[in-house]
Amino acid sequence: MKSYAKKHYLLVLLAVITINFFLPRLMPGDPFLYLSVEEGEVAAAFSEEQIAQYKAYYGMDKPLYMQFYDYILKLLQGDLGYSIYYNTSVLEMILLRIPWTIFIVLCALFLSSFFGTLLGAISARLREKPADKFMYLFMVVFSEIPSFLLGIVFLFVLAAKLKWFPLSGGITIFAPHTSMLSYMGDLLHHAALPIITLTPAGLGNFYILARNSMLTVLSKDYINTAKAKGLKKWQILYKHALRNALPPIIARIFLSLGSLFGGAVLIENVFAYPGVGKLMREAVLKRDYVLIQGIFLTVAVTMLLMNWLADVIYKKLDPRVFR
């Protein structure tokens, strides 16, 4: 089992590499037009002769299966290469914006994971009453929205209409912050509105899957027993069956990691929030080649990596399910 986890990994993330490679390059528009002093301009702003350097000094004058040959030897060397219109590291543009991905990310998994459990363990609880057939319609329905619908709804609503949260941005240009704390809420403030919109996108997910554990685990002879020893309702479903019914969501964590941060590429362009989606969108506007593969390959191998995580703790969790 062990060899064939490592082997679909490993073939999974060569053709991540393959077409993350290809992709870029099946683009129409041609990334050396895209070099102009003025932003947003598209034009070509040099010569013939100077965009002939260019491609060879990216390698691009070559045919394609040497470049591939010359992408792949760069990726084991842990070079990404240079953006073509920033001409920047693109390693180092990705690690400059990627904390900003994190944050909210990491913010709306710990909100729907806490949620979606909580609200999943009392449905149990409620099993086929009103209550726990309401709120398991609500969130089918709910979570079926999709992100990017909900934030602009929230964008009209909550930031320009009510005027609660800013409408883009992550910080407030040349504000006069006095202290860490004045800063902190700054920032809160900007990612509030992006984590309010990636929230709801995992808590169905964790909603249901913590309903279907807990009432699986709740069916067992040693909850019975609990209830005959006359222990508190609360004791039964908080310390007994909840703690069993753990292992299934917090692989459930990890995976939501990974496909979280996929969701987060298309918030963040929603809210011009200056993480790697609204990286990934500047760089299929200017067409640059080498700092998309480098985003896409950073979202894949993340994804990717959270899956296998998700394997291992739930192997160490529940070793049942790999025997």
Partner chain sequence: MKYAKLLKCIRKIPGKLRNFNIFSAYGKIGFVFVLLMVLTGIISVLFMGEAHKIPSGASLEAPGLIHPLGTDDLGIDILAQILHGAFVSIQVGFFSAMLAGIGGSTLGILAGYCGGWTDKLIMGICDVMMVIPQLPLMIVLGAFFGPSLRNIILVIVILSWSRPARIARARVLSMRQEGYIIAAKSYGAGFRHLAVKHFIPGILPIILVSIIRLISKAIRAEAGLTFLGLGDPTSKSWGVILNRSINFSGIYYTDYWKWWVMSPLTVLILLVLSISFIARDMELLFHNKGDKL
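Next block, the form predicted in complex with the partner chain, ref. the form predicted on its own:
Since only the chain itself is given, any partners or molecules it might have are not part of what comes next.
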């Protein structure tokens, strides 16, 4: 059972690597071709000879299967290659950007799982009362709104008009920070809007999950036993219900990382936040195959890992579940 799972993940990984390699190369357009110029820019032009030279340098003059072979070989050595546009090591570029993405994703995940579970528990406790109904509706509405649209609203209202938050960026550049505290404050100030935007999508899921599992647990026999024992309602909720509702929620934490990552790609572009998502879009626009591949692989592997972790943890936490 277990070995099958591992083999399975390995196969998926292989498929991802293959797609990852071929797809960007099949994109129309040539990274070294500069025939047009953006407004207010100066035309960059590479001569035919220069293009040929660059192609040879990046190994793009070889047949595709040879390139694939080289790619796998390099990957095994942990080498993600060299960015065509930025002339920099891809691994280096990703390592510089990924903490920013992980930072907002984890913060949003923490907020949404914590508040989602909490509100779900409260809602279950207040079942069928107006507060529960209102909360349910509110959650449904907020979790359905595409997060980048929410981000645009926040950007215009909270950042551009009210000026409560900075319009873009991850930190005030070249600002002298006297203490760690002011530095952290600046960091959070910039990250606030992306995090707030990213949170609602997950919040609804956690809320509904928590509410449903609490409701199921609350209807179980041992809760009645506990009630008969004279335990207070909140005690029951905490001691029995929440504990039993926890496994699916924890598994969900790992699973939702994937969709949060996807959401972050868009959000980062709304707020010009210096994470992987913003880099990804630039890489696509510049046809920087090597960079696209690097980012894509990093994100895919992270998600694969998270799915696997969710699997493992879920099995460990809840022996009833097996597939």
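Just so we're on the same page, rigid core means the largest C-alpha set that superposes within 1.5 Å between forms. Positions refer to the first chain, counted from 1. What you see is a predicted model, and the numbers here were worked out from it, not measured in a lab.
Taking the rigid core as the frame, does residue 160 move its C-alpha by 2 Å or more between the two forms? No; residue 160 is a residue whose C-alpha shifts by less than 2 Å between the two forms when the cores are overlaid.
Exceeds or equals 2 Å, Cα of residue 130 between the two forms, core fit: It does, since the residue 130 C-alpha is displaced 2 Å or more between the two forms after the core fit.
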